[in-house]
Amino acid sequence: MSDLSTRLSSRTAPYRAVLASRMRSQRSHRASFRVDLLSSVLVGVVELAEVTVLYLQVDRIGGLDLAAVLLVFAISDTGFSLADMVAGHCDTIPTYIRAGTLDVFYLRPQPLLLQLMTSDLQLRRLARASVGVAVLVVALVVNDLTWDAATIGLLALSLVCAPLTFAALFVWAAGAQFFLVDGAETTNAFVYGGRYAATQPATVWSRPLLVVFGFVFPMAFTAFLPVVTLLDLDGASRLGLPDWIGWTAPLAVVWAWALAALSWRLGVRHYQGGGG
């Protein structure tokens, strides 16, 4: 055990002094570090209050009130938030790429994918998270939950799925990009559209959206399914799905990373350099 304990410590050292490095640097300018942080809480209570608005002039929308779509938000946008602040730096492989400075990273012998991840932390999405925590712990209160081993896994599991999908649909798209060069806005199509979409219920979207968001990208699985399953609603129902389907989000978390696994490894071999 400490063999591998010292094995795995040894292996991650690089990385974790990258970031080390970089969360150093971060807070080293402080009122810069201040403004970033604040101005990502205001985006979260903004996009909160554009839900809370909408839902305070109806009853309910989808078969959800306003206390089970903040469950769904809560989850949701936690879940964003974690994967954004781990994979979210993919993002910029089309800058790399343009500036023929990824071929840096095939030199240092560790996987491209982890040193893409690890090359950078905005610890501002810290701040983002903290937001979508806030709103869970109130949307837990106004619920009418019943804890007991059940709700507890299940929102443990929700928890857990959410912020690994989205996390597959950042490196999807990183690997898509390999392909779309000037084309990232394709892509953040998919990210940020699926992250809104998740955020909302499954149940009003369109027969397209329902494809792409409800099982191409399994963003249904990320919050709303989950919650419907946890307050015994109709959602699932209404989709023709089974009332117990929020139990499958780790399947929908394997699709997601079978699907990112093929996006990577196709752009990785279609990249053929930067010339540099």
The other form holds:
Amino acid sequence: MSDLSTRLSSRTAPYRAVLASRMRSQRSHRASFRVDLLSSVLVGVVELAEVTVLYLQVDRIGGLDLAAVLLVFAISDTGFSLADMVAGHCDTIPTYIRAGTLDVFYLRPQPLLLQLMTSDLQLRRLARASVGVAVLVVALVVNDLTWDAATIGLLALSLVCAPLTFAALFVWAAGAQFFLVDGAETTNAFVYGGRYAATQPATVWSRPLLVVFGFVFPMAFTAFLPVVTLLDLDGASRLGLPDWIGWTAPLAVVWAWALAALSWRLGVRHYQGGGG
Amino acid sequence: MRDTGRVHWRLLVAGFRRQSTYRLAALGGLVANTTFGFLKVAILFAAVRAAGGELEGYDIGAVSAYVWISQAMLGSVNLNGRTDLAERIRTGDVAVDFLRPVDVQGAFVATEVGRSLFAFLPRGLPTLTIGVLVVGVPAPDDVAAYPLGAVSVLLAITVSATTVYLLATAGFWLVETRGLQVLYMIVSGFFAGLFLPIWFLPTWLYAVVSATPFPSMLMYPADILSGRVDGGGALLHVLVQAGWLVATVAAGQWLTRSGRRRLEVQGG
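Same protein, different state: after the form predicted on its own, show the form predicted in complex with the partner chain.
Everything in the complex follows now, all chains and molecules, and the chain you saw is the first one.
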């Protein structure tokens, strides 16, 4: 057992060293760090406003009321912020490719994806997640929840699955960047469009949107479907899905990561090097 | 006077041409604009239906027009605050711009407007076409909406350029304006009416929003072209836009002059 833990600690040592250096470097520029923190929180607040303003106008949209949509927003936004912190900067690959610096990553004895993830881990993104967590607390109070094992289990499950699904989306996008060096906005359409979609009730979507953001990129599984199962709303049945569908969020994680792994593999294999 | 006009025209054409080399980027922009367009249509249609067919003066047709016109303009108005000029001020390269016999603000705005006008070809028109074909966008009742709308779009593009110019000139004092630019990006989209028509906002927030130049960059031309306002209302929108143009140009001139005195060239 102690053998295993020493092995584990020696294997993770390089990552810990890199991460600690990132933390220190960000704390050293205090003024810009504060502006960054402030803007990160503001992003969250504006996104919350976009969603809630509409629900203040009418009682229900797509079967959700304001309280329910707060819960959907909280889970998807927390999930997206955490994933963004860990994997969001992976889509800077085109910058590395253009500058020819991606080749440097290949020379180091660490997996490429892990190096990319630890290359720009930013503390300010935690501030972004704090908006989601704050809304989550409010949402858990204002919704009429019976606190039993099923409620806690489903909440915990969705809070684990949402960041994993979004992280897979970032990795998928990073893999696609190898092909679309100049077309980053194409993947952004699905990454940021996916974030936007995840805060909406899937019941308002047209068929094609349901295919793209319900199943290909399983955004409906991050928050909407777990919430309608949790609150016992008719959202799932409106889509022709069973009411327990919220419990299948882990399947969405598996599917999303399969897609991400494929995209990343193809991308890395496609990359020919910057020459030099 | 005629010479300066010709220089600015050339810069405008150069901005237009430069943009035409990024074809894949333009296609990416089109995919992003239409994807968000469909998502916005879904939620706003549902909201209007939930309100009984009309919400703050918007019916289904008006919402569709708002979504697709604003998505089509998105590639042409600068709502992210990013400019080459900010970088040139940071590094001190802007000193070279001051040596040229062309007004720095005028040159920047002409190039920006050229770039923005080009964006209508690969991004704006196809986005609108997809919206018209797939979702359906009603035409405005009043034919005057077209010429007035065209003027309004041009004003929107120019106001967005003169406003991001102000943002960049903050660099004369702050040097690093990246944080400011991120703040700008967050506020401008929301205030310009990118996510929701600003008429949906609570009264107090609407009052704050209308005291900024942001609605002039997107909401007002969308209102005119969708036929939500016509006649006197449309004319008033255009006048407000023109007012913001004059104000931002004047502020830009003043900031450029005082910034030039502050300018410390890094190295060399």
